[in-house]
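Only one chain is given next, in structure tokens, and it is the form predicted on its own.
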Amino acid sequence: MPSRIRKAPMPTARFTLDPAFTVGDVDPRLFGSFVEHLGRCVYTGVFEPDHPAADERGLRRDVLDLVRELGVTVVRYPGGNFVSGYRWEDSVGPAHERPRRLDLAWHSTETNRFGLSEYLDFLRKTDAAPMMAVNLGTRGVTEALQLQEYANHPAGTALSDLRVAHGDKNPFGIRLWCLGNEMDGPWQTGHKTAREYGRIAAETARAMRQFDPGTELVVCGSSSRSMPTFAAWEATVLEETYELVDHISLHAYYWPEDGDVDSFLASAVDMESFIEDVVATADHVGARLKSTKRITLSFDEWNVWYLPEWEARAKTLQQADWPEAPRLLEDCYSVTDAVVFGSLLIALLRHADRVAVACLAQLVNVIAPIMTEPGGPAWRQTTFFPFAQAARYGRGRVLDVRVDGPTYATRKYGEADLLHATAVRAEDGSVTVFAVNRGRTEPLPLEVALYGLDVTRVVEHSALADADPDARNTLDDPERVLPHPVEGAAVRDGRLTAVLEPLSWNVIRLA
């Protein structure tokens, strides 16, 4: 009788957490979002005047709740390649009177009836902060200076009595504004050079800074690290506006590509790598400007994106008429994106000392967390859980994690560790690891060890995980998929044990 072949465990995935050793302080803006006039985003997404959920200006109060669950700090409008055509004149005053425009980034007719006065609504009912964006595509120094005028004096100018007139007396308070959007792509209304935006940039940051020294400002990385100019865009927009602005950005989407799921898994890898080529660059024009100034990042467009398929649908677009809020971009999530969403995250957090704020793209329908039917129910998305036990748990100091454990091939990024992971001290001594399971088949083995930490127990261990990889939360299946507890973790003699489930996220809680 032919003996039994026995499998080798797979090997133990190691770290040492100290708090020694950290990486900084987590910006609670890093748990921002985006909405952008795109698709169903605002339009029957956060905004349905006539839905049985509705409160008085419109909003859902079943989306407002999930976005108020979901943790968003911070939120990102009107664009996106929206705001290259944006008339902000438009979208203030008594809606019905608010004109109808071609809005030729998404091919869509924009009705204006969601406007400046609902985003600032919709943040006072969700504990969001503003992050408004201006015009540098169509429109330049001149409206970006009317519109923070508009939003943001007080009184007894002909546009902030505008804003009074049109029934908000206090100031908006914006501090947060986004020099324009992805000038370096063709597709943007009004592209621009490196140095034609960076000049106008500067401009409008200089002037912006005249009506309020406080003023943070995030200039216009380049679209995506595949741009051919990527880095050298960066050098000469930060020539030109290095003292001026604060942040510079950065935005990634990824997919599948090819149906090669190993690298689609390791997306993280390319985001951190990323993350490092910015810093690299803002730190050499830095230097070569002997300035002390540090430039941080703000990574305001960052998702899991089809992008093919939205590419092969556009080309259609063209041919057809001008709707309001059509179904773009509805990317339904399963649990393998939601395992590389979650990696995501992890990246973003790995990079706190620089990463001052990112904002999930879109929040609500477009590429998005939560999803909604026109007139019917809201629901969370797969991506939904892990952007919310991040917000929550993922606030205070980042530790180092340097990871020594398996690894697996990848196509695109060669040896990728099939752990990956980073941990959040809180104020109160309570420790938060967060880590993705690569691994399709197997689970993985997990030992941390923990020195100069008081904490004894594991609280919660929970993953987001499933034996189809292919399982999502839809409509007339809204809670297919949910966080699950996972037992056998514990804390013994300053070490941290656990198992991670095949292709997983999850969350060790210790106190």
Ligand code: AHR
Second form
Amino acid sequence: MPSRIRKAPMPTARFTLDPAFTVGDVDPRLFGSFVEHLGRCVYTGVFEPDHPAADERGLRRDVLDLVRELGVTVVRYPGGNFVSGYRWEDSVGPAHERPRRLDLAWHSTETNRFGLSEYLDFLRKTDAAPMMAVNLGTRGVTEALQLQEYANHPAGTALSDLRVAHGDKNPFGIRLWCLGNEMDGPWQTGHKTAREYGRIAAETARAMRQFDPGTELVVCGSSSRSMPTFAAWEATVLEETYELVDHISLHAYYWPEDGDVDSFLASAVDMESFIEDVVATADHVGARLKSTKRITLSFDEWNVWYLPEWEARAKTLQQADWPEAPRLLEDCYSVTDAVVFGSLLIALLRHADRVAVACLAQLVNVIAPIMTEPGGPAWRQTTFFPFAQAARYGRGRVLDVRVDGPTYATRKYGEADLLHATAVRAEDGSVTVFAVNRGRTEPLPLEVALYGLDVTRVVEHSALADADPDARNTLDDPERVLPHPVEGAAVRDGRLTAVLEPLSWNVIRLA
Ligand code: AHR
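Having seen the form predicted on its own, the form predicted in complex with the ligand:
Now the complete complex, all chains and molecules, led by this one.
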């Protein structure tokens, strides 16, 4: 009789937390983001002098508030593909005297109204640190050194005095620099082979360190794990630069390929393997060089991005005019996207021992957690919330989490865990569990054994989930999706128990 057939209950997903078993300390720079001169990220995004909310420098106060709320710690700039044609000297001095230029990367016109000084002002107002890229596409060592001197030398030389004359008396103190962007990609202006790039990166690194030995440098890894040159590229580039740089970059974007949502939900499986492959490759080079130094990772572009849609659009762009700040890459994120996004954050935290820097690409309007309308409001996308919560509560030491629980079948990754999780212990002993239920239909019971932790109660269980996984925040309905409190999580007899809603991002705070 069909009415008597009962579905077996979903098995419980379990793991143990013990402060004796840790991954590593979270570098606050794991919560970085990225502002590129691309589409409306800068113009009518962070910068819109005519907007009613603009401050005296043209920055949108409503956007500054949201960036602060997001908790971004470092902002990579000015690109991206844009940096491979970037002329830094165009972006300084009186704004009305700055030249208009063609931007080959995005087939746009760059007005340079927003430049270096405005970027630093934006950082000061959002409590974020700079992460500046130099152009190793169309330029090289000389221009990188000139920019470094203009930005960081106190005064008394031609370039530092020029900065002072431009109104910035104090040096910018930019410590973290990227040596170009995605130089392995054939689309990159000035694309190079691994050996060619490794050589110019090494020369530039050596010179920048001559200027300041404390300079922290990111060398370009592959623009994606699926590049045909992946791993060989990293090995060759690091052979040339190993002792001269601190970090190697990784970039990854995910979308539901061929509509395969189950694999999309397991995207972090790929992200974690990518990280582990790059660590293995870097350590292999280190071993060959008999070096005791360990290269760390700068995952300086990551996100959900509906890339095929952009690639189709890009073809039409080539034939168009050269517009100023066109609407490009303005993906509108669903609840499903936010759950995948949260899982990518979990993947980064689970590798906090080797990932020192990570940048959500990008910050405003362009595949971004914050959207704006020119002359109109700013609002939070669904992806805003996992980032803001992780940036706030993901500070401290990551505890080792080994999940034992139910799995589901995916086309791309085989059997994947329904639960993806990590936990971070703060200095005051409180613990935050970040967890994603990848299951689309069933709630997932969770049980966490707590050893050696001084936590006795649940402060909060917050979830991002919705009866409609396709729900989104839009201009017309900017608060359609918000995180909500969940009842029922408890700590008893050294065990945390909770239930995770289907397709959900969860933050469970214990004190
Ligand atoms: O973030 C958008 C673009 O993606 C960046 O400009 C580039 O580095 C990457 O391919």
